[in-house]
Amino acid sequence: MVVHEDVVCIHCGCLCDDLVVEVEDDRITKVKKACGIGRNKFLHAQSDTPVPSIAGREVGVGEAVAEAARLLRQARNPLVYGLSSTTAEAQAEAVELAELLGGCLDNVSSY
């Protein structure tokens, strides 16, 4: 087991920086000093690495990215949505992407 101390939680705006995360066999097994939201996100955000696919056919990452880029280029009004568990830097990149695409930007709080 490996114990990581002073881990920063990025799952809300509080940015708690004193979490203790225990890892065993490359899996997070315990999270201490986190609120219920942070603990849940750390423990349940783990999954097996997803396999990219196009129309149900498994493809490599490069082909999946190329197809995503193609779809975004062809979109008339693409929506960049979500971002509730992302860093400020990732959100800035999403804003830039929406601007480059001439699309819309929204977040989960508008629901």
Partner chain sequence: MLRVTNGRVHDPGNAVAGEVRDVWLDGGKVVAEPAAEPADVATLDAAGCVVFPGGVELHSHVAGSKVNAGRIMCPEDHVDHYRCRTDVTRAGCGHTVPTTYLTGYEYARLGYTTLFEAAVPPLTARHAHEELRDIPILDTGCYTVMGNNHLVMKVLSDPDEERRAARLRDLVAWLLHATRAYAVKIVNPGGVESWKWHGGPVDLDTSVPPYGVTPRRILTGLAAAADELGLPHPVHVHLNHLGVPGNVAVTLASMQALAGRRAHFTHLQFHSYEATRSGSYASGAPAVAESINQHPEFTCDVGQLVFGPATTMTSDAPMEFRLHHLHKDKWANSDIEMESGAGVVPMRYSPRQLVNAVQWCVGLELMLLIRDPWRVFLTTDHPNAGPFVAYPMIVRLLMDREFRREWLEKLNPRVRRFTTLHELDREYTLDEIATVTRAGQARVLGLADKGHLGVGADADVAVYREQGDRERMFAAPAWVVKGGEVVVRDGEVVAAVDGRPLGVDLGDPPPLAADLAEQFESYSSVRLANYAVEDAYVPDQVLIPCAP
Given for the second form:
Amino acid sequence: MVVHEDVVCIHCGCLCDDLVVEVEDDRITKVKKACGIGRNKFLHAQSDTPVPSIAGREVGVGEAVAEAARLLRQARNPLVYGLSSTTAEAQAEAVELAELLGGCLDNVSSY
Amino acid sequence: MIARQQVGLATCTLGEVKNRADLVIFWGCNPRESHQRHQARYSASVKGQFIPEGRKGRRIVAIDVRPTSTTAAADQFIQVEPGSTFETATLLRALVAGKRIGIEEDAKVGGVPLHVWRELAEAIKAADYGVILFGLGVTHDRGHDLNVEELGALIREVNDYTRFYGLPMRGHGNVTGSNQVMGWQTGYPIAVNFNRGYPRYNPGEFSVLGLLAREEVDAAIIIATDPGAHLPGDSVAALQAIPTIYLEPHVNTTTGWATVVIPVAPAGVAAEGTFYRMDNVPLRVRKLVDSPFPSDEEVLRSIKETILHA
Amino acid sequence: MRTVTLTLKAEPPVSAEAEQLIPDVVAGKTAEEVRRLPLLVGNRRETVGDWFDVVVDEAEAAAPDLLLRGDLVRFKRLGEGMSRGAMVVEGRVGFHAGARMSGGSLTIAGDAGDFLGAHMAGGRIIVRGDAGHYVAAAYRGEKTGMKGGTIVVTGSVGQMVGARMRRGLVYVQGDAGDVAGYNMKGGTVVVGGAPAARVGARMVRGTVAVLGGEPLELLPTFSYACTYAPTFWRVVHHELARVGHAPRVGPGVTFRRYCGDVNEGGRGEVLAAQPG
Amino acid sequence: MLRVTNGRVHDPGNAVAGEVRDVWLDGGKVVAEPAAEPADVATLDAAGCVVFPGGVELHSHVAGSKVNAGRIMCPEDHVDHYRCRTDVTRAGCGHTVPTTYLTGYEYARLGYTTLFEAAVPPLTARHAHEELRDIPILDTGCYTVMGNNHLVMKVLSDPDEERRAARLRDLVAWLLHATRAYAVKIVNPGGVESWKWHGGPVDLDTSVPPYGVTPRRILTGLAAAADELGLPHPVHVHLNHLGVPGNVAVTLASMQALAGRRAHFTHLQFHSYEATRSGSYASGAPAVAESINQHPEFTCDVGQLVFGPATTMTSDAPMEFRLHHLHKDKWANSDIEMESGAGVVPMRYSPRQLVNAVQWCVGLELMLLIRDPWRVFLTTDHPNAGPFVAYPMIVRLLMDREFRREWLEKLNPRVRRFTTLHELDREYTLDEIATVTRAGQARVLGLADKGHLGVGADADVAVYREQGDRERMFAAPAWVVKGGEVVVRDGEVVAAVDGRPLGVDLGDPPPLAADLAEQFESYSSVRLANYAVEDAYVPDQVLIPCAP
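Next block, the form predicted together with the partner chain, ref. the form predicted on its own:
Following is the full complex, with the preceding chain placed first.
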């Protein structure tokens, strides 16, 4: 078992950074100090994972990525949107993608 | 976000609230439900360097349209009518500055008697270090960003008397980071359009609700956000009418209909990187476990590279 | 008199930006030259000819320099920056119509989108229909919106009409949405019907005249000053009559005058026309 | 291998003053001329050009929380200033507060290859590094603000002088290491904390709550710590009373207090005002320049005013609040717990405004009256006194007294009563320009491989076509080479290489003292374990050695 101290919570804008998270066999087994919602977020982080798919058909990640690229490149005005629960590093990639596509870019704080 | 482009915003980090704030006004927010440890860590019961008594050392005021657990725990609850944030903030500006107002002494503003607002204005000026923590009840009330603009003007003007700041109670994990990253890479925090090859900005025109309502986009890629939970039904319908690519770690309603679903490693659990706290303090979230799937960052980079090399 | 007539062939799938379509640009061009003008459709650089039939012909003296036909709701920036000539659109238009315009006349027989006449400096815009939010307003972050000219909207407008305007005249024959005259620095907004809440909020100077009578939902930072028949109204009335849109309320009507916004110095005014 | 040939080389660090000679570059370094002509050599024919080392910017605000607050607050700054994406560059926009990518391209297009962000609060240091990473081409670093830091002030409140000095040294090393920064920055020492207590402006001997230390002690304590740690760059000081008439008194007193210690005084223009009898602005430049002239241990940069739009942004929160009251326009502020503050206010400087005209003259007076070009540097305190893209024009002002006279004619005529600029005839030489824009900066930064073209120097070179109009000459280099690669040709970016982060080698500094760690854990809003910036934010940071 690995105990991670001072873990930053990812749930809300508070980013409480004093969580203790226990991991066993690559599964999160226990979360201490978090609020109820934060604890659930960690405990359920590894469940209910979707499968990569195109129009409901299961595919590999590579194929899904290729189809995503094709659809976006085709579009005249694609929208890149969301970005609320991911890292700044991913957000930066999203910005460049929107720039490359010549599309629109927005996040959840515009309304 | 838009409001600070007109008046700016005087703000502070959460540690300043903790260490110094002797007056805390929760306006249109209910942290006891939505940001559950906020009061204990930063804003109410926490003991600060110059507020050693913690909760007893602060006066807590809650302004909301309905009673909540946050308003119940406040020293004072001012229950206002929906749609009155702007009027209220306007009145407080005038009262703080001692301006002549055009209503009678027995009038109500926002459904609240004038004398209550007078007392609040005096309490604001008498505080050593006051803060307004505002939430969706302000930003989603009639007037939207103008409410924040008016609160911003109030906060600014109170600084002629004492230190006084405002902090938005930002919601999901790293929404603050999306404003910051867009800010330094495009110059604008939201609502950017690259049709001309350079960033242009116009909320309303280039923000998600307007774009979808006017059917101005013909494909979408959504990252780390559930539109089913965030957007109104007609926006979701507009997304369903176009090819939509969805990067998401968990099954939800959107994974059920998105054209392309790409599962990702959840950020801060199976992928590391930077999150920005609601007060713009950046922290590093960690990779605690492995995921069978790549991170958002990796997927987005793959898509970008596929397009670049097509 | 030469008229360039553009007839929309098909509605583009996403919005297009048509700031090239102003008399200043098309004047003197052949039909072929007009067809070759660039037109941004989403992220694609296309041409006017891809989307419009273009005819250039001699017409009667009263005809406009530029006539657009069709439902142009997907076309933004029509008439943007025009400085001369007459332009007529027979149909709806998208955002920013007549924005930054400095002269000439733009007539829209249909509804207009947001930011109609934003930052306008001169000339005339007539909309026979409704207009969206931010008519005559300033763009984000800017201090000053409309600086001159006249805008008439025969229908109603959305929120923030006249926001941060400094000079010029806006006449809305119908109703106006919230915060009409927001943070005005000067100029005049006339609302023929009723404005919604917060009229004149954060006004520094300028006038919002409401013809539809009271009660008004005024902010507490406005105070009643007097009831009078201002000469200024005669001038406004005369100007609106000159452009063919004389208000039904006569030039000698009396108004109740409210001063505000006291938070911004209180030198603005909201006028409410009195019946009779 | 790359050869820059036939150019007149201005390399003041190696006493090369306009001689025609070749510069050979290989493996990212300047190398000696090879004995035999190598097979794979590319040549830049710099005939008719001057060859300078790459420019070094030691004081600019380009990355981090307050800069981004400025960008976000001012969309109107960006609308008419933009660049489209190209095959080699990212899109960007902004005039006084450009986006990170555009910042890198614009600096490179002027011939700059090294850049320092001048004020980073430790709590948001990750943010600064994230932005610096997104500034292409240039090598970058940043300074950590410490002049209102609670831990610093707590240590300084210790009456035991020796213990105080030792503990401060350890703390400074720890803070620099935790923030991955390059130097110690002091901003309005004690004044920002005082503002949080509703206190007025502080003087050198004002006792500042809550620890009762004085700005004098903060200044001298941190200067000594920087010296004793042997940091490559001395304390970088933004003095008290910025922008206030009569502040020349506190400026001279602070210099007196620091006499004998190395110190860099930044944007000195803003600190060199006499007060007129009516309390308005007059130049204090002669006295301040004389003080710098007499103290070889001091350096300064000027913070030259540029007429037109600017965006003021500093950690000096009370100063920004005062500025905001001039126009009652937008104002952003952020108090940062236990450390600092920040303010942002947009500005427009006008030549007809007497105050602005005086400020403009004061900057040039300092540049012309300080005799040693190795100790005064050209900056605009970007974007506070104006945007850095005005450098070519300022170079012309320094090199061309006729041009200066033309400009003086455009100023509010009363300015002659309050300044001495019209009496100054000095004209900078190309060598002196090379000194005040790169060689001097590199030297005071302790960057041995920058700012010169000797063998072993970094292969950062700027080649400008000789022209009588020095503004045009310096506005569009024929070539800029960074790390041996041509990144700019004819004033346009042709390759956007990555720059490298610059830091200082402090070894393994001792951990935070127990009492300070306890204080931190009690009153910070983050855990100590999450405070220090991780390696990921400064990949392959180049560590410059200290010489204690």
